[in-house]
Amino acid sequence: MGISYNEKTRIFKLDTPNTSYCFGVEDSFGYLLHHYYGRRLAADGVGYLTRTGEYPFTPDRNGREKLSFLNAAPFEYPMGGMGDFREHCLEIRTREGYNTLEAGFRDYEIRRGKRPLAGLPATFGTEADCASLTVRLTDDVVGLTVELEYTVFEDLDAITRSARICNQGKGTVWLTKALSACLDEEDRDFSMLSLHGAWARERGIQYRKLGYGRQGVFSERGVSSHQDQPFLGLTTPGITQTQGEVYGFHLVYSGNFEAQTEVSQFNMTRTLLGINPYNFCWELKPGEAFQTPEVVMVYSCAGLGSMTRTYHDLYRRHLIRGPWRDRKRPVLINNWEATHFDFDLEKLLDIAREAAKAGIEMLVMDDGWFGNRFDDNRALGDWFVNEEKLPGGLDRLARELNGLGLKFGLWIEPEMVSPDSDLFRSHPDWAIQTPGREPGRCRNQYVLDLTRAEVLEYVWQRIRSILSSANIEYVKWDMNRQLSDLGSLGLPPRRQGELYHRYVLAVYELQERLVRTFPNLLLENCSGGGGRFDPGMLYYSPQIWCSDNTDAVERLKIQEGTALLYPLSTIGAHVSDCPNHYMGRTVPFETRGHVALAGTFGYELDVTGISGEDRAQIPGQVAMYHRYNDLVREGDYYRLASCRENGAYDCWQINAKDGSQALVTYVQVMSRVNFPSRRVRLEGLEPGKTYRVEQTGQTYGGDVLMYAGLPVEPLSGDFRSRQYTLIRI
């Protein structure tokens, strides 16, 4: 495994445990092209899959026909101006107004470790794990450097990649378009995978066929959105779970975000990701430099549970900080459903006792502890606590929840500003906003200039003051609008196209600040619920609230969206009161219980007003957490069965790493009359091995659950839902 340079076929090869990636230079030129990326190979043979030696051949032996050849070779990192009448990667203007560019192969670097990625959040490793390959690429008319950044991890099939321009000509360079990676490859009936959605209803899976031309999923809200996840996969037909290739690509940015796959007229498909160029316009001068985000890569040829994994232990090892990614986080309960805006000290401390009898561990405040805070018309910005709701402040509610024995959270929401709002009555201009037009509220709230280092300091002070104030250990960074009406007083007319990307970068450096001045504090980030869910804000908090939908059964489709990349215990899942409040279902109380395990678990209810049956539900609920939360924040996912596919009833398990249990949770969506039990075919197990199911003592062998399926009980109405604990005898 690691990183290899053929100097007499000059192919470079990238290898994984189970994978290979190659590309190599052509041509006295030196351009950049992509030769494979699947299955592990023994060795780089494969030069010849360029076609470069078919017409119409490389330059240097057809030079009338160029520009064939690069409208139809697999470049690496294609560049815009020159021929390739293809998407690019790369485009550029120079003072001149030209828009011409065409980067040679210059050198390389091999070595261990992974660097950091200036400004952006990126997976990280040492040298004992990991190794990276840097490519250099110039063009030495614009005077520009391309530098192509490669990670492989020495036990994960995942490839990252990123590029850098640097500036090493003598005038100003704009960038009108700087994506993170390509993959060009010929097409085999690929469908694409993505993740679609909308408020409350995130990360829907979704397949489309390929078709010629250019389709794919971005976003030009500002956020990674709701809307679309900043992933895209190509699979081989009849995709499943376990058989089948996909090739999956993920942006770590939370911003606008282009991923696309062009179909070109001789079948070969072109993938590529990064910063959507929609109102994109970075002006590089003489020594400077821009970095692209990281993109992560992972080829499966077993299906898209292998896939899922790989995400999975990738994120886990290699892009969540800080303390709280190991470590089982507190059950909290959060009074937002419970309360909205009406509460007070009192309201809360009653939430709060009957909370601790129950065994949960946090109480998390949200939105109305701040200025004339009583609905969302107002008081956005104002972050001082209102005494007459909580007397004391913050500092006599945390004492009173600590007595109880309870941990303190807090909600908040930095990056927004109300109309109705002293700060925005002392400082209009700290909106967003195009001068001359009033900007569009959203939510009824503008959002903060933070490119402007006033602004982010502003909104720093009052961020450090808060947790400073009392004992604090666990903030709900949320974000409830988009980005609109692009403009910033702070920055001159010529560096507007700068805004969308300074905004994520000055978000990512309140988040840099905030984690490294509070070391010990859990972040959950959130964005009207999943507006924001991208690797990128994991690189800062180790969870984010998936959804703001909470009914159970909804969740179930919401959360295998989610699931299918990211980890469990990133998963904002809480127990919600029913009818609920947005789907206005009822569904059992263990059934909700079992849908939240599969996520960090907590509640979202007003635990003095549930009907004691449910009430008396949660402390074996909360010992279920603490008994199963390591297996389910470390153990190995998959995906049995999918609602979303069957429309009857949904079924994961989470496998121990050392294999010595595993735990399957099984869910009837729709009950059914006059049919037999069910059985469900078990995953990931060891054929020759006895497991005893704990809930009903039955032993079986490894190969019989995986190959015949485990026995499902009857279950008598619809939302039911059952746990299956395989202990290995």
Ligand code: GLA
The other form holds:
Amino acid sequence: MGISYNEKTRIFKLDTPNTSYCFGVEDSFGYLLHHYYGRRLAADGVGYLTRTGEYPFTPDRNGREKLSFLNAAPFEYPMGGMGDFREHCLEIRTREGYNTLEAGFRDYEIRRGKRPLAGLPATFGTEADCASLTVRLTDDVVGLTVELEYTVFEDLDAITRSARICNQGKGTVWLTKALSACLDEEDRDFSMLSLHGAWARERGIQYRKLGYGRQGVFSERGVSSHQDQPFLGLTTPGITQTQGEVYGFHLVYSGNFEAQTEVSQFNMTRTLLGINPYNFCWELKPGEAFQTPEVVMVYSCAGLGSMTRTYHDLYRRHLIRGPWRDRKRPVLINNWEATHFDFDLEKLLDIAREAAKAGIEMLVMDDGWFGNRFDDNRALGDWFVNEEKLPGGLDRLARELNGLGLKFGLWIEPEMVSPDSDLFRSHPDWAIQTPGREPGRCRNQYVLDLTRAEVLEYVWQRIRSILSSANIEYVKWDMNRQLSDLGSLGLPPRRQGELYHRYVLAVYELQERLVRTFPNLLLENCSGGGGRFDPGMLYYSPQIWCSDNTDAVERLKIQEGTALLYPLSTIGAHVSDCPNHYMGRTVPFETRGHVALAGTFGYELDVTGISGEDRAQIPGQVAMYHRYNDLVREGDYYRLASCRENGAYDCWQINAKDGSQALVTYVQVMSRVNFPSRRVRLEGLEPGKTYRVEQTGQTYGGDVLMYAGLPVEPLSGDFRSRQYTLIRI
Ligand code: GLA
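The form predicted in complex with the ligand, contrasted with the form predicted alone above:
Up next: the whole complex, starting with the chain shown before.
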């Protein structure tokens, strides 16, 4: 395991338990060329794979004419302007207006451990966990150095990559594109796997066959977005959960991104990820450096399931921080779907009293507690408690809740300002805007220009003061629009192209201050549901609200797509009332509980107003949460069946890491009559061991459960669900 450099072949070899990644230094100029990424290799004899003798532009066959070479060679980090006509990672403009870049190998360093990325979220690991490699390339004409950073984790099939671009020349250089990573490899009839959606329909799974040219997923919305996930997978034909090859690329970033694959004339795929170059232009003065975000690459030759479990383990152990990562989170009740803006102290306490009786552990007060916020048209930015609604303020509410045995959590949306707010009236220049135009409104609000130090400082002081004013143990940090009308009144004209990225850095800075100042706080990120569900935000919060759509059947698809990459412990999921708020659908209370259990679990309803029959089920569901949460939070997740594919039922399994138990959840979405009985083949059990199914008392061999399948009970009615708990005996 680890990283090596062979002085003779000039090949770097990065090994994880089951994968190898090889690239090398080319002889003529010192270009860095990619050779291989896939199943683990014993040695580095892969240099021959890198063909450089493709046909040139003209009919003559002249071998290594420079442009033919550049336009076909598999570059580790391609650069613009020199004759590689495919998409590049790095593009610049010099003071004189030129864009040609050509950087060759200079030196390298291999070491244990992993360095943090300045100002950016990233995976982390100790010297025992991982090894890192820095390869330096230089362009002596421009005076630019590119440091390519790689990390391999000892016991996970994951490799991380990022780049740092340093101006060591005499003149200012403008970066017009600075992506994080590239992978050039032969097209093996790949399809592209990506996650698409919309508000309330986040992260739907999509495959499309690659064609010649460029294709990908992008965000130009200032955030990672509901619409596209900063992820791209390349899958071989017939990929399933257990068979086929997949290359996963996930960007640890929360702003505009590009994740693109280009199939070239020679049937090579070039996959690139990084900050979207749209409206990006970064001024780099002599002596300055620019750090790109990190890409997490995972290769699996055993289907999607193994890629998924690698991402889950990596994020749980090497991305999420803080004490709540490994702790059972309190079962919360959130008042949003119960009351919207229409609540006061008494209403909240009524909910709290009933919730406490049912075993719920925390009340989260959502939007509407501050300023003049009686609806969503006003008051964002006026972060002062509305004493009309809450006499005695947050402190009194917290005390009353604590007196009932409940913790207190609070919603905030600190990145925003309403045009109708005292804050905006005093500081109209604090919103992101283009002078001379009224910025477009979304949910009747503007985005604060957090790139200005005084704005960031003001917002931070408000957050700090609110959180210090009462015993607040949880925060839901919301963000209910995307960025438009890009312009900062605090940046000079030549730096306006830095605004998108600076905005993301400012959000990271605020959240870093928050988690450092309040280390025991449980933070849940949110953006109109799951509009900023990305690995960057997970560095600050161990959980993210997955979607405003709380309908349990819609959630099956949303949570399946989300769990393709994210551990269940991160997926904000609540039981809500029926007919569902947005969908109008009625699903049994039991099914709603089973679906929410495959996430953080909590409630989003007026517990005083639901039927007695539903309310009576809450204590049992809370007990179920306490029984299974360790397993759900820490176990191995297997997707056994998808209603998206079969049109009838969903099934997933979670195995304890020590193999002692497993939980299978089966949801029959559409009821059918006179159909064959159903079995689901389980995964990850020990073939020679026996398992008892708690709910039926039956025992089976692990081999039987995996190769023949667990019989599932025929259920009558739509949207019904069952749990099967397997105990190894
Ligand atoms: C967003 C969130 C919801 C709720 C509302 C409040 O839509 O996703 O959960 O907090 O804002 O305005």
